[in-house]
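What follows is one chain in structure tokens, specifically the form predicted on its own.
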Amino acid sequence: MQLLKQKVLDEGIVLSNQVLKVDSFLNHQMDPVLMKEMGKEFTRLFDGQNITRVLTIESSGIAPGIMTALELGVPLIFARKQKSLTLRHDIFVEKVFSFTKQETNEITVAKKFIHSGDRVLIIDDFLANGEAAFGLARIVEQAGAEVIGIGIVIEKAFQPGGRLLKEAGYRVESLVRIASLDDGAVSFADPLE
């Protein structure tokens, strides 16, 4: 998506070569803009699915998922991160480790945002080493329902999270992928078209 590959290379910044940081756009001021096309393009991607469910994790995968969601006319559901008076019985929860953050957190969403025979499109902001789409796609299969697929806004390429989702069987689609950020600069996997 060579909208979002401009944005990586005007706004990114390149903090190790495991690290990359995209607050300016995505993570916490975010460009409603590129936003909203992103959620076009994930739509485009999965055409046709039939999916009935946009799952993401707080929070910032929320701002593709809800646009994602928007295009495809269905809701979005977000995983928690933090604990919640409300939200404390019928739930699903798995562990989750966030590379980026270099800690495990429970993840929860409740039982009645998910059904048996849903067809659930996860969406997320960056994949690493997969922890949060493994995450999320237990808690989909937790309920009965389907993982239709992955959609990735950055995928780190260098990476194995792409790799070990798609040996596991699931579609995997990223909107960027990054070779490698050695030398505090960004090498793509695809070339910009």
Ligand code: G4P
Contents of the next structure:
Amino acid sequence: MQLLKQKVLDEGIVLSNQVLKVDSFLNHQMDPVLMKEMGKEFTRLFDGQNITRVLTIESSGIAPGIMTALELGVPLIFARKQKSLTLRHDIFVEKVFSFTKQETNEITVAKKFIHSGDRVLIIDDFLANGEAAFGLARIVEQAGAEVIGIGIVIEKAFQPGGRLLKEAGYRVESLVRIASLDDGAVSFADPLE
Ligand code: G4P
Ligand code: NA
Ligand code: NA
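So the form predicted on its own is up there; where is the form predicted together with this ligand?
Time for the whole complex; same chain goes first.
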């Protein structure tokens, strides 16, 4: 997505060879016009898939998620993150380990919001190791619903998440794929459009 690549080049800050800061349009301040275009692009990519729910995770997945859900005309559900949980029967729970933050969260979705027969599009802001996306996919599968695909705003293609998700059989569509953050610069995996 050309508009997003340009935004990454103009406003992204390379914090290290692993981490890109994009707090001026995605993770803190948000650019609603760009978000709307992302929603349109995910909808175009997953056209004809009869998606019934969009699923993301709080907090930064919510904005691209809601724009996609609006475009598709379906509800958005965001999984909640919790530190530890007493057993409950009305929620789906999965453990997600973050390599970036070196912590485990339990992510939860109320059972009443995803049902068997649902066709679910998972959306998230970043793809690194894929832990969050796998956790969301396991929740969809616990519900007896189907993961139609995984839409990612920024994939760090030098980390293994994208490959692991594809090897597991999921369709992954990333709006921007970053090949490297070495030497303080962003290089994209796909040639410029
Ligand atoms: P994974 O799910 O792909 O395995 O990723 P990981 O656990 O490493 O990511 C942990 C958090 O860090 C996630 O946000 C993720 O979006 C974010 N993240 C990972 N790599 C980058 C990066 O290069 N730049 C930025 N800006 N964020 C990155 P989170 O904890 O869920 O926070 P929130 O922003 O959604 O509230
Ligand atoms: Na994030
Ligand atoms: Na996220």
